[in-house]
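One chain comes next, on its own, written out as structure tokens in the form predicted on its own.
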Amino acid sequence: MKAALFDYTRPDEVGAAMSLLSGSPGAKAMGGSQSLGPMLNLRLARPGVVVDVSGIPGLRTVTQEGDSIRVGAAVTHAEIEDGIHPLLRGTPLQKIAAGIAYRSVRNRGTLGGSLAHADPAADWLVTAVAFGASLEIVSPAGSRLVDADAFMIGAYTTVLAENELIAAVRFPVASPAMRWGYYKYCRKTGEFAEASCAARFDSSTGMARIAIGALSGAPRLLPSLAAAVAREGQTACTQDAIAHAVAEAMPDHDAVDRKLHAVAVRRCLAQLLGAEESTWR
């Protein structure tokens, strides 16, 4: 199937993109087209205007601002994977990017596009929630910051208004003591995850966050388990404790789904607490 007819425009700055999105009811912003493209071809999305923001320089930078690393929304998965931006080299983001779908998808897919699409199985959604990131959202009225765990309302649904655009994602700068883990279960490499878990723990502050993804809606935090991990370390990671935390977070799912997520949590925490490569360098 081919996409329904639409007008295509490629502005070179954020203000122009905002004007186009605000002045054309039903207009859609497009990053790398790895999410919106298939929806256009299946005619699940029929915007009158597609605003391609992938070439806007202001959305393609990575900078440190205070205690945050600001990653532009149009930075591609492949650029993160390849360490194009020095601030992201050796970080969890570089390794997580390398596991997203296939290289051809990573070459064009963008961080902001993935988050805006809000596929429950997406890697960046659960990562952003677990890492305590916030999203910088711009509109003609200005900008606002939204915590990652408040961004996604449901499957393919977010707090973004029609005239709003993700400009960047801000990840907290990690201390040398920060450790992390990420695990997703896929039937084949490159397929959508059926269960996923991301976690981070800073022993210098005692802060831990654990999130599970690939649910029917937004990722969910496991606060009780995270507190136990921060307090007790490996001894808190019993099968019963993990199963209980997962069951609390996804009570409407069946036993098979809960089992898959429990395995994802256990393997993620094994990285977090046991593997040298999980250290944030």
Ligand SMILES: Cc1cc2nc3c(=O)[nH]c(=O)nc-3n(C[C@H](O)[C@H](O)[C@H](O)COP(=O)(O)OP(=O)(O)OC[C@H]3O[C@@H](n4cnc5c(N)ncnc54)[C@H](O)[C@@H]3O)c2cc1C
Second form
Amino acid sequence: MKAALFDYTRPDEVGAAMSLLSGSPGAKAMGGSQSLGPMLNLRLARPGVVVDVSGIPGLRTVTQEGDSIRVGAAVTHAEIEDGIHPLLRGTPLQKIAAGIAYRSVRNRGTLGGSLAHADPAADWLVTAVAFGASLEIVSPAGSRLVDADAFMIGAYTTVLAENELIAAVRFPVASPAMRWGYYKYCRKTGEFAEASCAARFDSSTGMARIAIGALSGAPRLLPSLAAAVAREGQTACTQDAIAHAVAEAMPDHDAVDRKLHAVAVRRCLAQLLGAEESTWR
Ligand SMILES: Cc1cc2nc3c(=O)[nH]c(=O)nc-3n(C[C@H](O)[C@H](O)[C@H](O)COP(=O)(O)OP(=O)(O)OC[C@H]3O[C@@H](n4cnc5c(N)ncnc54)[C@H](O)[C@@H]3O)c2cc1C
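Next, report the structure of the form predicted in complex with the ligand; the form predicted on its own has already been given.
In what comes next, the whole complex appears, and the chain from above leads the way.
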């Protein structure tokens, strides 16, 4: 099918993008169009105006601000994978980006677009929650900072209002003590995850977070398991402890789903604790 007719515009400033989004009811932002494009073609979305934000210089920077690395919403998965900015090189973000879909999708798909689309299986959502990231959201009324945990309300549903844009995502800077893991289960390369787990521990700041993704809604944290692993290390990673934490976090899923997620958690923690060679899928 072909998309219904719409006007296309490509502003080069955040202010202009917001005026366009506010000025035309039903207008839609476009990042890399990797999710919006199919939705337009299937006529699941029929905006009168599409506001392409992918070329706005203000959304494409990577900077350090205080104790955060601020990654612009229009930075693509491929640019993160390639470490286009020194602040991204050698980071977990670089590795995680490389496991998203195929290179052609990564060339266009953006960090902000992925979060705004809020597919429960998306890699950036579970990463942002586990890594304690926050999202900078702008609207004509000003800007607000939303913790990644509070951003997604349900499948494909977020706290974003129609005239709001994600401007950037702030990830806490890593200390030398930071350890992390990421594991996603999918049947073949390039597919969305059927189960995923991201974890980030930093003993210098007391951070210990484990999140599971690819659920029916937003990623969920496993706080008791994270506290136990921070305290006891590998000893806390028993099959029973992981199965219990997973069952508590996803009571609305069946036994097969819970088992897949338990495997993802175990492998993610094995990476974090250095007990297993890193594998990204
Ligand atoms: C074949 C295929 C396989 C894929 N596999 C994976 C995978 O394994 N893992 C994964 O995580 N993703 C996967 N994806 C999705 C991919 O990561 C997309 O890039 C992503 O979902 C959407 O990003 P985008 O920049 O293309 O956004 P778009 O498609 O342009 O937009 C998506 C939504 O976000 C909104 N939006 C865009 N930018 C902003 C912004 N700055 N502020 C507010 N709203 C905004 C749009 O209005 C729209 O509602 C896959 C996609 C395809 C086509």
